[in-house]
Structures are given as C-alpha cells and as structure tokens.
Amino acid sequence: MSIPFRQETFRDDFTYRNSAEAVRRFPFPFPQDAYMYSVNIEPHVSVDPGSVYEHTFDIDEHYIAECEDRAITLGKTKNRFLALPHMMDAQWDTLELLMTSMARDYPDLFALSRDGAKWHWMNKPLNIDQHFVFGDTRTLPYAPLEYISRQGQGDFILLDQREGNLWVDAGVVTTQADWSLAFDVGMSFNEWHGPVPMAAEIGVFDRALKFLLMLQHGAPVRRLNWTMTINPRLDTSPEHYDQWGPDRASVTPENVGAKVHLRVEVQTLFRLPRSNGVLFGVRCYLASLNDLVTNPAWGQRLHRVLRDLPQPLAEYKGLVRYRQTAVDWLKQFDQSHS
C-alpha cells in the first residue's frame, strides 16, 4: 500500500488540501435531507475497500501532517494529555490495540514484534524505531497513551466503567470541536454530553449509555458526528478560542466555498480487555464546501440540511454567524432552489 503523504499545515498559513481521492472517501454524514441528533451506532467492521471504514484505524494522506500538528499542540498547551492514576492498564490496552491494528492493516508502514514483554515497534512514516517493555513506563519516552496517540490520527479518550456509568478519566485531545479535556476529565457520560441541546430530551444519551455499558471486547462500534469549522484547523479548543473564534466573522459570499469546512468525526468505541475500560476514538476529517460540491448529491443535500437545521443545533454547533452565507452559496447546487 502506498499512501502519498502530504506536507501541509492546519494553522497559520493553512496549506491543508484534500486530493480528489480524499474527497471521494470523505465520510459524508447525512443519509437524508434533514438532520436531528441521533445515536446512529453500527458495528465497526471492515467494509468498502479503500474507504475510511476499511481498517480499524484509518491512515490517510494527512497522517504525517496531523501527527506534526498534534506534537505542536501538545508542546504548546498544558493538559491536552491527562490520565487519572487508575487508568494505567487502559493506557497499555490502548497502545496494544493501536499497534497491533496498524501493523496488521498497514504492514508496509508499521511493524510490531513481540517476545513476551519485550516489544519492538517500527513506525516508518515518522521514523520511529522503539524497543520497550510492555507494562514498564520507564521504557517509553511518554506515558503509553500519549506515546501511541502521538502516532495516530484523531483523539483518544479513555472511559472507565463503574457505578453503572462511564467516566472520562484519560485522554489525548488536540483535534476537538470546542470542548476541553481539562474541564471534562472525571465527568460521567451524561455530564460530559450535557451541553448538547435537544438530545437529552429525546433520550439519546440514556439509550447510548445503556448500549455502551454492554459493549463487548472484540465487537467495537462506530458512529458519525459533525460540525463546521472556518479554515482547516484541527485545534478548535476552548483554550484557544481567541485564535479561531474570530474566524467565524471572516466568511463572505466570495470566500465561503474555500473557508467553510464540514468537520466530520468518525467515532469508534472499543471494549478494552485488561482494564474493562472503553476506548473512544474521535477521528476528524475536514472538507471545504468547494470540495463537497464536486459531488452534486452532497452539495444539494448539505444545502437542505443547513437550511433546515433546528436553531438550537445551529447555535450549539456555532454556525449562526455564517450559516445563511453558506446556505445562500450552496443554493446554486440544489436543483430544487427551494
């Protein structure tokens, strides 16, 4: 497998771009012309060769650039990696899951050999050649979760199961859509999702929690979530709102196609074997409106979704300031023009 990794940035001059292939495999999140928050959970199994769902953890053309951006964020901002002391087994569970999955699915890029507790990990794209002892944190340059998260795309949150609930007790979070690990660590599942409007009233999170408490090892699940971002910026954290918040006022009818990006999260959940915790992976994909309208069906549907989005959801997703500009621009790609 040969992946043409791109040299690009997700900040400052924003040189991030999608190839035609990246647009083709983009996980467009709308199965119909209207959107309402839902659980939409399905088994995380391999489907559609070449799609983002082919492998357990998707590696694409943005891999090196995303890892570089994560390293910048971790270096500049405190508390983007946090782990409560009782989550060490879950950290090692996560390291094992990512290493074994990546080595199996991308053998030309990653390699893992194991001799009891003596492990040898090779990451060719990032030029990493690491011998370490599994279970011994002294043999890695970072804590296990941070070490392997620096080599993955998306965020990784660890949930501890106790007292009939799931608790956000560890994570590496640098590509989030306006939420803070430092604020949310230690919260229960319902507390963590409390800000989402309308969903609690229709019982979405109660159903999701009940389902996830029964999640079995070896039977991971996935779902899609979405929002929008101005410029292809990965780090839209509350801690850095002063850097990205003002961008919302920069959208005009002339630049909306290039500036406004649909931000889709492929969220995966895995039961971990030793700790009995749950790994919550949140992989972020970005595509500009210009990218999306190259698929006529997507351009038409996105127009209708944004046009008819309930106001509380538009406010929660931070779309209010530029939604009408985007809707007006997308209208030209909707054959109904209604």
Contents of the next structure:
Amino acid sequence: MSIPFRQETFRDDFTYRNSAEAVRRFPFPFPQDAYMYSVNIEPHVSVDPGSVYEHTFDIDEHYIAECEDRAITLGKTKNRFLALPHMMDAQWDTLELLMTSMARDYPDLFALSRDGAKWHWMNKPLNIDQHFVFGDTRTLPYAPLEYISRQGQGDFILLDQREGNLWVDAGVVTTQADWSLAFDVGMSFNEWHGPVPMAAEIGVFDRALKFLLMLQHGAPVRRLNWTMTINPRLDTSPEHYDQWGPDRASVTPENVGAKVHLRVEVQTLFRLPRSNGVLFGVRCYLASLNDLVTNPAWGQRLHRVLRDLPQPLAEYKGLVRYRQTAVDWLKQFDQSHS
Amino acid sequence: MSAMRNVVVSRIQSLAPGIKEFTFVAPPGEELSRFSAGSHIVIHSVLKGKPHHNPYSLLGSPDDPHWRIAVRRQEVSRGGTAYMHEELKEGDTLRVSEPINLFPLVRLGRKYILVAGGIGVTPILSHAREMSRLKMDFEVHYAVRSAEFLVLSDELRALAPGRFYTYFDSEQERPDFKQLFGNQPLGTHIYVCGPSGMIDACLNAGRAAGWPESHLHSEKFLAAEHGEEFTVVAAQSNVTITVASDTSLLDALEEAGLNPPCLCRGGACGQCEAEVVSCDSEFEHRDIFLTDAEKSSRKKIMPCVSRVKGGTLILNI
Ligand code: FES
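With the form predicted alone in hand, show me what the form predicted in complex with its partner chain looks like.
And the full complex, kicking off with our chain again.
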C-alpha cells in the first residue's frame, strides 16, 4: 500500500483538504443522536482493514504535512516538549513502541533493524536515516520523546503512576484542543480533567482512572473525544488564543460548511513496559462540515447532536459563538426531522 | 484484561531445598517484552484436570532477552507450585500473561529500604537491580530460615555492596523494623515482600514511625480473573451455558452465540450490565462500575469481569 501524501498547511492559507477516501475513513464519533460523556473506553485492537483503527498508530495522507506543522510549532514556541527527569525510561519506551509499531504496520514506509542496543531507523516519507544507541540520548538529535514525536501524527503525553494516580509528567503537545502542556505538567489525572463540566458528577473520571491504573502491557485501549475548530488548525493552544480565538467570530452562513471542522481525537493508552508509565496518544482528525455531509447519515446526526448539546458542554468546547449558525446550516441535511 | 503469550522453558535450576529457578525464552521468531521492576507474570497450568493461575515475580534484568522467576514448592501445595516443581521440563511451552506491575517503583523517592523474607526476595531483587541502574540510594534487608535458603544473594550483594544485610531465623536474628525506620530521611520509601506476618510487622512499624501510606509498598498480585465453574441461564434466549473456571461470563455468553453489549471488557464502562433474575450462590463482583448498594442487591452483574461462586445464575438477557 502506498499513501499519496498531500502538500498542505494547517495555518495561514489553510490548504488542508481531505480526499474522498480520508472522509470515508473519518472516525465519526457519535453512535447516537445525542451526546453525553461516558466511559467510552474499548480495547485498542485492530479492526476494519482500511479504517483508522487498523494499525496501532494510523498514518494517513496528512502525515508529512502534519510533521512539518509540528516542526514549525516546536521551533517557534516554547514548552511544547517538556519532560520531568524521572520520565527518561518512559521516553525510550515510547520511542520503541512507535518505531516497532510503525515498521511492522507500514513496512514500505518505515524500517527498523536492531542489533542489541545498536538501532537503525529509516523513515522514508521524511527522508530520515538514523543510527543510534538505544538508551544513549547523546546519539539522537533530540530527546527520545521529541525525536519520535516529530515523526508521528498526534500528540504524545507520558503519565507516571504513583500514589494511586496518574501524573502528566512529560509530553509533546502541538495539536491540542485548547489545553496547555506547560500549565498541566506535573498535574494528576483528576486535576487535569477537573474543568470538564457534567462529567465529574456522573463519576466518569473516577471510573476511568481506576480502569487506567490497571491498564496492562500488551492490552492498550482507546476512546474518542471531539470538539470543533474553525479552519483546519492543528495548534489551538491557549497561549496563542489571540491568533485563533477571533476565528470563531468569522463564521457566516455562507462559509460555515468550509470553515467549521469537527475535530475528533482518537485517544490511545498504552502501558509502557520498562517504565510502568502510560503513553497517552491523542491523534487529531479534522473534517469540515462540507466533508461530513457527503455522508447523509452523518449530516443528519451531527445536526441533532449539535442542536441538543447541553449548554455547559457547548461552552466548555468553545462552540457557543457559531453553534447556531452551524445548526441552521446543517438543518437542510436533516429533512426527515421537523 | 491481561494479554497472554507463550514462553518456552529454557532452563530449570535448583537454588535450595524446595526452591527452583526457571528461565523462559520467547518461541522462535518472537521476542519477550521488557518489564518494570516489581512486575509479575501469571502462569496458567493444568494439574490433574484442574486449571491453576499462579503469579510469580520477574527477578531478572529487563534488558535480558529472557525472563526469570523462582518458585518455592508450597507445603500444602496450591497445585501451581507442584506443577512447576514436578511436571515442568526444559523445552516445555507455557501459557503466561504479559508482565503486570502492582508493586511499581516510585521514581521520586529520596532513599529506598528493601525488605525481603524468604522467596519474597524475587521482586526485591528486581527493584535492587533498577535502583542500582538509576543510581538511587537504597539498602537491602533479607531474612531467611537458615543460610542454605539465602538464594540469589550473590546478585543482591553485588548490586548493593556494603548495604546488604542478612538475617537468619536459625540464629534468632530478625530485622528490627522500629530501629530501621526510626532514623531515615524524609522521602524514604519502604518496599517489602515476604510472609504476611513479616509484611504486617514491617508496614506497622512504618506507620508507627509516622510514615505516610504512599511511602509503604508491599507486593500485590493481580486479583484472580477466574473462579469456580457455574451455570448461566439466559432467560430471554432460553439458553443454558456452563461457564468454565477459566472463562469469563462474557466470553461464555459470546461463545454460545449471544451478543451481549460490551465495550471496555474491564468492568468500567457499564455497557455489559445484565439484570439478574435469580442466583443460588454467592456473587463475585469485580467491576468498578456498580455501586456497593447495587452489588449487594443481587440484581445486577457485569459479565465482563464478574461471576458467581458455583451454582446457577439466571440472567434476563
Ligand atoms: S464491558 Fe465495560 S463494564 Fe463490562
């Protein structure tokens, strides 16, 4: 299989587009007409060849452009890679997991050969050919987590487990939905999820935490999360709200289909073998409303979900400014409903 | 929830009367994963037709291509240790879980005191190895019945030169926990593994000295995932199934062609909740979804992780 990688941008002129195939495999996140928080965690096993769930880390047509966008963000802004010193083993664990998975799942794109601690990594799409010594940071141009994250799609956050909790102690975060690694590093799982309205009351995070503390090596899990973003912008960090926040006021009935994007995160969680840490992968998929309504069932359902979304959730997800415009526009795709 | 794999027994070695060390390698073409200090694996074995699931700590180095465990034959044998001692041969293939760690290293400690009693030395050795690698400040206290049971001590002594202390029951020696914990810097962690009496004495001494619970660690194994065989009747579909002792209720229902809803398969999401019509035995609720009141009501069960202790369970599915 060879993937036709696109040349595109996630900023300035926003040339990001989905092919018909990318829309077909988009992880549409709503199993019902109404949305509510739940412990929607399931085993991260390979299903549906061709889907985003086929491989441990999905690589798609946006791979090269996303890696380029991450390099820009890492170069221009501070604190997008952070790691507390006790997370070094977890960093190497992550590098190993990504390299072995990518080489196994996409043998025509990536290759890894290992002779004891002497490793040879080849990344054909990015033209990387790297010899290094596993465990020796001096043999890589970046820290292990930053090195491999620069070659992966989505954010990678490392959690340390202690005192019956998980702590956000390292990460590379450049494709986030309005949260800040610099602000959250060192926080516990509960503090990190503290601000989500309506979820704490129904015990979602307590149960999710208990479940994740028991997460076992070899049995990763995944869940979906979603929000919306104006323009296909990967980096919507709170530190740069001044750059993307005003976009929300730019939505009109004429441009809503092209500007408003559903932003779906396929979140994966892996127990890391050597460090006993947890890798939290947050892979972001973007599709415009125009993309989504090419599937009639999605257009209808998205109309109902957005229309009926409880106000506190709409506020938390930052949709309030343009929700009504989007609902009004989507209504034409929900004719069976008055 | 645990992932399973096969391993091949590459070496069996007697360490002391009633104690053997086993080395496992991956089957040809495969690789064993690394693991973290304090990890155990669960070995599945069948002895005289009865399945056994026994946890054993990994004592070797995570950088080795093999896994090592040590097993003491239990006098009143839980079948698993008898199987390991009498049936298992080099070259045999075993079904085991991937490593699980419920006794993990807290990497932010200032100093560590490792305490081992008897065969409880196995996870202590893996911690000592890790602490030595990470250049942490630690000391090891190792108590055994008599000198001949001081297994694996060469490796320990090499990892903790000058900080390795032994105690022999036969000489009326035992660690003085009160004194040991009385004078340690703030931020010291205790790791203890051994007979339950020793663990209690050690942890209680730590508490008495004012140590926070988060700094007192004793080995825990994964709670049994399996249990007794029982019968389940799916009332709506009018199907009767036997749930074997090493099969989950959810797996048994699926094997019988029923498709109950499920998602996490770990007792957290609530999807698989089933309504109980009746049950003539005890429930074993292992989920984290139902409230305590729901659990004691005998009206609900989560088939992905929970079961009953024999008898017949009738579900409204
Ligand atoms: S499948 Fe999630 S609780 Fe049973």
